[in-house]
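Take a look at this one chain, the form predicted alone, written out in structure tokens.
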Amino acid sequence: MTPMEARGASLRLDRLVKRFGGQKNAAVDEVTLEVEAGEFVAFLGPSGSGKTTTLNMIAGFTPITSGRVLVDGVDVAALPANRRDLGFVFQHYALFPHMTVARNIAYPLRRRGVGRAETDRLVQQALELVRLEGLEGRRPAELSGGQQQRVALARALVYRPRVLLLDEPLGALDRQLREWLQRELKRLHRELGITFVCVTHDQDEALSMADRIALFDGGRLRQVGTPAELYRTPNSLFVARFLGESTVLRECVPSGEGSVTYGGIRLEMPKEAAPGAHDRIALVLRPESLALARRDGDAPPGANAVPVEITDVTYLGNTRRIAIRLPDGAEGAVAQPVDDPADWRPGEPAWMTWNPRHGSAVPEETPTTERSHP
């Protein structure tokens, strides 16, 4: 624990509603939401899918139509932004040029009435947890893009909020810095110990920072559970998609106890993967779990296999991506370790092998319900 002292609150999102002037669907429609206390957790989604609008609930800047948000179990939803007690980091930073680094640190604490003594203390706290020592001094325009990110981070925490909220904290950064940042967000949450919401379209910075993940689409949560549970057991072809690359099986016929039939071939899974009873099923396998063989006979014991052709081979660096091309028509990808020796060449014929505990079934969608990876 740093010397602020900080200490998460939890926060409850119980059936949460917008709607904006005569709009028929709710950007926002009946979001519940556990987030424990000292928890980081990502709101992901596509644009448009509501993730933003609830974070803005949360903080007491868009209206609530209907619902209430709970913090520590104080409903906080008639409470304008500024008795809320929530820190807020904006996707621009917002910080005031005219103001030097200390005085934008300083400017909640005066809104408060803090004193002066207390205030320059609080401050310098702040700089050192964001490590901006020895900048105080300067102003944002004398900053670079990574520095003026921690003056908005400092500001946000300086206060001492139980609860941080993060819009697109690092959308305007570049990928080195974007990631050295994320990292340092997880520093921060580990030894404050604050309760982290943060918005993200990212879904490699979602992986990367959060204990779970909300996914967001059409104004509903689509699905939520950490990163692992998320990627490997998918509860539809919308999550599968939107969360990582995977090759997809549609139509698949269940045929039996942990097994499908897809276009003729028998396909064995484990039973536990089976997501009920369903006519049709799409089984979704991600790039690492799958390999090559020349032949069906040269797949391991065991194994499923399924013919394919190779569209395209793309070098990237610890891996090889390999393109394939489905017997339905469909694309999907193969990650092939750099040091194995297969030299495979767009256009020959393979065999795509698995495991059958890797895959993940998902209900079968429609083409008027598929939401499509945007």
The other form holds:
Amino acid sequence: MTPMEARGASLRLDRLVKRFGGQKNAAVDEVTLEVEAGEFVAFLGPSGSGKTTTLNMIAGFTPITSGRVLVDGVDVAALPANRRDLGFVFQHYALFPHMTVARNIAYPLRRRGVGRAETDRLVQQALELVRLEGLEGRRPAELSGGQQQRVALARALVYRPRVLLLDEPLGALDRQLREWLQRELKRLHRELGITFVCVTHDQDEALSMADRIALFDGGRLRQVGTPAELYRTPNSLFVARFLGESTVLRECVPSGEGSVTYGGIRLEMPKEAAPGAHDRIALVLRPESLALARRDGDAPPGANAVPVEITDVTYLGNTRRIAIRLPDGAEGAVAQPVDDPADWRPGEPAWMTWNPRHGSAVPEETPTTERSHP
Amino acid sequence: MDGLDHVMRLPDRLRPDPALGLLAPALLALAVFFLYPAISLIWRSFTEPSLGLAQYGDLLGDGVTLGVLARTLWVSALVSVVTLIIAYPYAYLMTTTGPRVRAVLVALALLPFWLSLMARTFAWVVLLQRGGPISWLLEQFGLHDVTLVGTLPGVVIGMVQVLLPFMVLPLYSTMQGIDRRLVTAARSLGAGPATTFRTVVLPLSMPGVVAGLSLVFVVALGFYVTPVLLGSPQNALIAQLIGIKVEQLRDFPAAGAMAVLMLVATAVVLAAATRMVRLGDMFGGAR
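Since the one above is the form predicted alone, can you give the form predicted together with the partner chain too?
All chains and molecules follow, beginning with the one already shown.
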């Protein structure tokens, strides 16, 4: 199997705006983003956050209100979709029902005037790439959802576009198939070296596939970074809550260099985690950074400790998820390794402890902002 | 008791579904008002004045009937094609515009159903007559003294207008079923608007085209009022001929024989169309 020799293009979004007629708020509000050639970027966000609209503007399906879309430095905003030479994979496959698999895949080649023999060769190659050899004579209706999506992939890749745009490509598939196709997408990305931009609302999908995640909310980009960066150092409560589980200590007041007070308890904080000049911050803690102790004195030296109440214990295979309630009533969770002999029961008091290095501080949000980002 | 019941029971496939009783009123009405008269007319065409094919021999040999039948088929085919050419872009527009414009377009398409056929045909007589608005309009383009009333083109114009909804509605329902994302997909794969239409929209709308064509064709074959009012005895269609046989000559067997000829012609066309629809389903039905 010969991988198709294609090279990715860089993609730059420059203050991209989409305003639909009659709406006060922009659907996409000044989105600026650099995607490197050959990178896999996931657009993640709740529905209505502008991620799909942004993708459609890149593809040329939705007219741009203002801003630029640059592919390898060339502004394509004025080109119709059929002249942008980008690949697009739709959530519901959008295969032509009146054509066989082979003719579906050959469709973009015929539009480009590729000769018959070359077309046959490329179609065969694309079928091998998505591992669907032998199905060229079938019609889409005779294929399973996963097979249909792979045909759609082959059709979008066969003409070697430099950027592949994917709109919730696995959204219509069941879980097992989705996980397998996630690995397939990663393999294709690795083999082809094409730039992938993938819209998803599934954080696991984004975390497992993408080199970088662009997190959208309310038409704006909230944070862009590698999955680890977004998980470990979220820049806002929204990002912290959207990606993964977290325990959040609200309304912490800075009390000098490298420390805050949370409800009267003094907590150490690394200097680099300081969120700048805010009079109130929220401290975000991930379940695996937290541990539980019976007594305050049992906490490892140098660790922060906050009294909590155990509310629930759930076995998750390799860990136990211990739900806790903080002094201010907020809910949180601690991941306890299953080989930890400590046996916690709902209703018990405990001390939640963590190494100060593992907390990340984000600006506290006023109730009004919070209402607009529920 | 159970054992006897078991013995008496018919095999499953022979036992009628009790729900079929719901068909009884429809079947009764069809039998009394359609099947009986139709069979009696056909029967008489073979038995009167004597048993045999004499009626058919007369019709095929009289030098008129075959010509009229051919003209009827030709006019119906022409009306179907013209209707398709007018209805196709109309139906396509219905699927692409916003809901408000679509509502207006649907109302306009259905409007003919709300007006009496007779009234509309007389309106066409007024429009098409010598010195009428259309004649005047053509005069402005240097075409003098065009009278369409009493001519075959006049008949075609009237029939097209009357039959337009029968074409628009099946086309619209088929086109509405076409996934708009396929159009977007074609665009993303490098097809311009015209190519997208030719390679995606047109093939997927074929079932509607075939349905509309056969519907209009079959209805046009039996058209009576419009050809009588807009045409002339010289270019009569088969329904007029049947009318003359029945009303003026009281020749029911001959009328029956003509009806059978029509029925055969219609059946042939429908069979051909059904084959094409099945072909179309193979291409477009798999969504």
